[in-house]
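Starting off, we have a lone chain in the form predicted alone, written out as structure tokens.
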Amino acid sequence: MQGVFITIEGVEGSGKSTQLLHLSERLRRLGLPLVVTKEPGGTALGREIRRLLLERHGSGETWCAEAELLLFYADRAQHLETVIRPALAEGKVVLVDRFEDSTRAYQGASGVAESSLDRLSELVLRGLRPHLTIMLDMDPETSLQRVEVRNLSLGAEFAETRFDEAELDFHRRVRNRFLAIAQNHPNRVALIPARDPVDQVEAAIWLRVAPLLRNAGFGVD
């Protein structure tokens, strides 16, 4: 049986931790084969790469555009050969929190070319792209408001706030460009309202995907 490749993606505090949960929650009961991971940090070495990417450095030094670029796509080139790959080969669904559309809309609105983009991708994915990316959707002046709630609640050994401490312009055009890739690849994105009460968009979710999963052969009603 063919694997099954799911990401979710969403600006910052978008609610993607929370259904992520609650979808693994559900497949798990399903008793389907399941793989949850997330970049970066899916890996052992990753969390490494994650920890430089989202911790500000003591030294106050930070990662220059192409730079930043070059870790996440070392991250995924990891995560892929490690997790991903072997995962779907082996039948599995795999849901993962942030994947290659992340870094088109984050490391774009920070100014990376698109070739470069492009160049990175086509030597890390080889091609492989899920079936189905479940794309939260919120404004940023909302979804920061939460941003700050969460981080409070988790204290301060919390560290990886490095991209929510952007200005609110960056977060804007991430949104933007999240926005643009679902416009361009409707038959791969579900574009899912976050604002909406969190069983609301937990059942959006499920209507996406459990087509998908039946149309793979694992058996969802």
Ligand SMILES: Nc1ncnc2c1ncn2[C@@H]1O[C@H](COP(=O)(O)OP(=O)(O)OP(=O)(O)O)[C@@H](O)[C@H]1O
Given for the second form:
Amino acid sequence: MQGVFITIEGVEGSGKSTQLLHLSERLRRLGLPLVVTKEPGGTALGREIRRLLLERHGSGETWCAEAELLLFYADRAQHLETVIRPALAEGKVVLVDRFEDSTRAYQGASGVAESSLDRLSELVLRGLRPHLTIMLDMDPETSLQRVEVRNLSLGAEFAETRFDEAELDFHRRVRNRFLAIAQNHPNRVALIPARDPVDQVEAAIWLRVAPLLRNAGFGVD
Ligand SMILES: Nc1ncnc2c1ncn2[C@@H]1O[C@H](COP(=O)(O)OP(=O)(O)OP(=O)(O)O)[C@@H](O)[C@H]1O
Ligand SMILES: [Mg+2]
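Switch from the form predicted alone, shown above, to the form predicted together with the ligand and output its structure.
After this comes the whole thing, all chains and molecules, with the earlier chain placed first.
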């Protein structure tokens, strides 16, 4: 049996990791063969790339847009080759926290041309698409407040997270790109309102995931 490939996308703080945890626990209870992973950093080498992407370098140097883009796709290529494709070939359900749509939304909002994204996507994905993308949608003003609360609860070293107007504007553009992706790929993308309470979002996600798994031959009720 061919596996099922599900990604979860959305702006920061929209609840991706929370919902992925709930969904994976539900699928585990049902006894489904499962791989839960994330980008960037779904492999050992990918975690090195994640560190290079997300941690500020001591020199103060930052990645130029193209270098950053190539690092994201290097991470994705390794992840697809060593984790995602093998798991799908073994008939597993693969859940990924952020994937291609995040690159398109964030790097696109940073000014990378659509044609560059298309070429790298073709090289790395070779036509592979998620069967379902859960896209959690909400306004970044609220989602970034959630991130602030979360980061404060994680400890003082993360407490410096005030988002200024320029950052908010960037996140609004990211959201709009996610919305455009959902509109252009209505069969793949399930757009889910993410401001609702966790249980309500979870129920909305399950309404989209359960039929997909049933169709793929997994026994879920
Ligand atoms: N539906 C919800 N209502 C209220 N709070 C929520 C909801 N979902 C998640 N949260 C809380 O909001 C914070 C951000 O959630 P989470 O870390 O799951 O988001 P994320 O989309 O994975 O963020 P990031 O993009 O930074 O990885 C967490 O503290 C989480 O507990
Ligand atoms: Mg997360």
